[in-house]
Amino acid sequence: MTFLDFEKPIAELNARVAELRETADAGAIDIEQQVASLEAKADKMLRDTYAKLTPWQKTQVARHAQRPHLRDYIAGFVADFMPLAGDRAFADDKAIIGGLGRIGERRVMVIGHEKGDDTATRLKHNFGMAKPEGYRKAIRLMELADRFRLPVVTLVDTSGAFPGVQAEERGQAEAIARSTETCLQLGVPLIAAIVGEGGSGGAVALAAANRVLMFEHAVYSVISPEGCASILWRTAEKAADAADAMKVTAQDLLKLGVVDRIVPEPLGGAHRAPAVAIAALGAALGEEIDALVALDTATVRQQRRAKFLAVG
């Protein structure tokens, strides 16, 4: 387990427990009572810490490298997944993965950002930062789902769209705008889930949905706290202050009407018990799909329109 900076006291207790267990294994010393006491203390410290996380600390949790990623969610609750690649114009962007599958008994189109979980896969998936061809692939898959009357599920986890020169030359802003427009025009239900970091237009392009779910310790904002701090204070060191002001947490965004439902995470974040987090999200998505699938095209569009007009 990789511990974050604010978790260092918990890490020290866990290290002490590990040392005691090694001592016990090396001899006949009975330290179970002492170990149990330290474990209880570490558990209480973990509960107390995560009960009062600051927005900046939540941002760190949302970015934790060991959080589940798109491929983990697909493996966990999407049956018979069939990936569909390419934008039929330029290339296949590995930062966005999409395809057909089943959640429960419902056939769906699943689309989302993939960040990767080690150096090789992070480079392959460009750290989840999509290029124009990624958003055009998403548009193609959403339109395909609309044609065959399949609900669309999107899983958002990106710091933002790729800001490179080549992406801009290929129409990054236009691709993001068209993807957002497609989300809003779909005649089938669209359910989005912010599973980690939802950053900038790169996130909104897949999240203009009928229902927006958000993990308890995920974050969602128009710009990263570091980017905001660099603009306002000319230094990224003010990122914690920016995170406080920007209302990036699930709890704040639920109050503002930007998201519709918070999905609880295991104690200490989704990275501590990935299987539990994946199951919780799968169950929540299944409930949302069942609630929306019977709606007709006009109602689906009107509901989505009313939702976004009401924000703010």
Contents of the next structure:
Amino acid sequence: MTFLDFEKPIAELNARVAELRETADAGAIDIEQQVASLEAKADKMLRDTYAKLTPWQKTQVARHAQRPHLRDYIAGFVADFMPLAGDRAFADDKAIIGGLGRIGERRVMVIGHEKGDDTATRLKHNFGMAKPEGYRKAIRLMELADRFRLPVVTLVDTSGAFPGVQAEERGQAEAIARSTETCLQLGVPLIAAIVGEGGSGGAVALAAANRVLMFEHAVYSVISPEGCASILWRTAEKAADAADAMKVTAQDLLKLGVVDRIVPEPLGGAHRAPAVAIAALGAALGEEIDALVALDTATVRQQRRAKFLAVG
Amino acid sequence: MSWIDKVRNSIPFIVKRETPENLWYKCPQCGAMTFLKEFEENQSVCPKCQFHARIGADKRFDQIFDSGVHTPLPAPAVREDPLKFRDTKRYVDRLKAARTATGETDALLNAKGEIEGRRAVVGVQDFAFMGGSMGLAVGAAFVAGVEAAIAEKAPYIIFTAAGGARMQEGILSLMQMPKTTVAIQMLREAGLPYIVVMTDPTTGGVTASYAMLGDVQLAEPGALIGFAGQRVIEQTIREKLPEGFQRSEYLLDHGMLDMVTHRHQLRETLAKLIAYLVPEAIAA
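How about the form predicted in complex with its partner chain, since we already have the form predicted alone?
Full complex below, order starting with the chain above.
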């Protein structure tokens, strides 16, 4: 596992434990007690560190390369997933994946950003940065779900929509605006979960939802801390200050009323025990769908609109 | 200041001449000097090259409404500095400075009046107020503008100008994207038109929400319009941007606008659109 900068002391302890184990395996001396005490120390350090992560540290956890991604969540809690492709106008953008599936017994439409997890898949999925065709695919799938009365679940994990010449040419802004509009128009429940990074307009385009869930160490913001710092502090070096000032954590956003529920992560972040994190999210989404599924079309739409009108 | 004035002013014993610079408008595009009065009578458009200068709400209302007659709508009160934000300066101090400089409370102002005898509610975003940025105040003013339009059974016309969302309000500024979108849906359900006039510049979260959801999309010539900033795009693709990229005419070519309209023709174009779109039964 890749350790983050602020986890260095924990990594060092773990390395010493491994070293001692090797020595012990070589049959030298009995070091069980020493190992146990070091392990306890490492565990405590991990617990303490993660109990008071700074917003900037959380940003790094949220971006951790080994954090579960969309495909892991789908494999974990979406049964019989059937991906659907394309925007019917230009291309199939693999930064946004969507399709039919079941969460528990419930039929749902699942849509989310996929970042990829090695060089080949990152390139294929464009690092989770969608182009207009990605948002237009999302619009198409949300409307399809609406026609057949399927609740929509979105999983948000993007540093932002792709900033490129072709994306602008094909109407990146318009695609995001329409996607947000479609979220708000749906007559079926829409439940969003910010699972990693919720980056700006590219995130909100899938997250104008009845209920917004957020992982304990995920972040959600109007601009990346680096972007904010380079504009307001005139240097990206001040990203940690910007992350503090902008209030990007799940805990802050719950207080601000932007997020409705925090999904706890296993000790040391979702990447340390992916299966636990995935199961927790699946269970939380199941409960949320159950709570909303009985609402009629007008009520579900009204509830969502009232919620966003009240923001402020 | 011309070079000769610079020389003159740098010589201590020559009496400094007060140059009446403020009587002239120097066009940033073609460099032509125009008498300020003439420039303003030309709706702040350069008479030589037709460059459309940025204008605030007062001038816009004067230009758009019949004889300039309009009733300003009150700005809704919002929470101020909800995050207690501070970068190199405190956000409250930035707000104070912007208010002193512009005489306005925030970046979006609404007014109602008539355009060629037809009722309209018009909102104008002022780039001079913290880059026109969208925060709680802009979102609330947008919703209030729409509500006034519904009460008046009139269209809502928005003149957009913004660098994007107001970072100092963090996630709450991002939430103005869905919030303003809900307002547009309310207007639509009331059967009233929503007309967008994009002015220089309109970028970021504003473009990616209410600025792109008009029933009809207009833009002034030469306005910078886009989602991502040009510097960000250049850093991403590592090459020079094409000529005219993200300008009104480029967006028109790419199908993102209905028309690019010269400021001199805006009033009559809007009047015509209202006449076409507002149902007779409502307009009566």
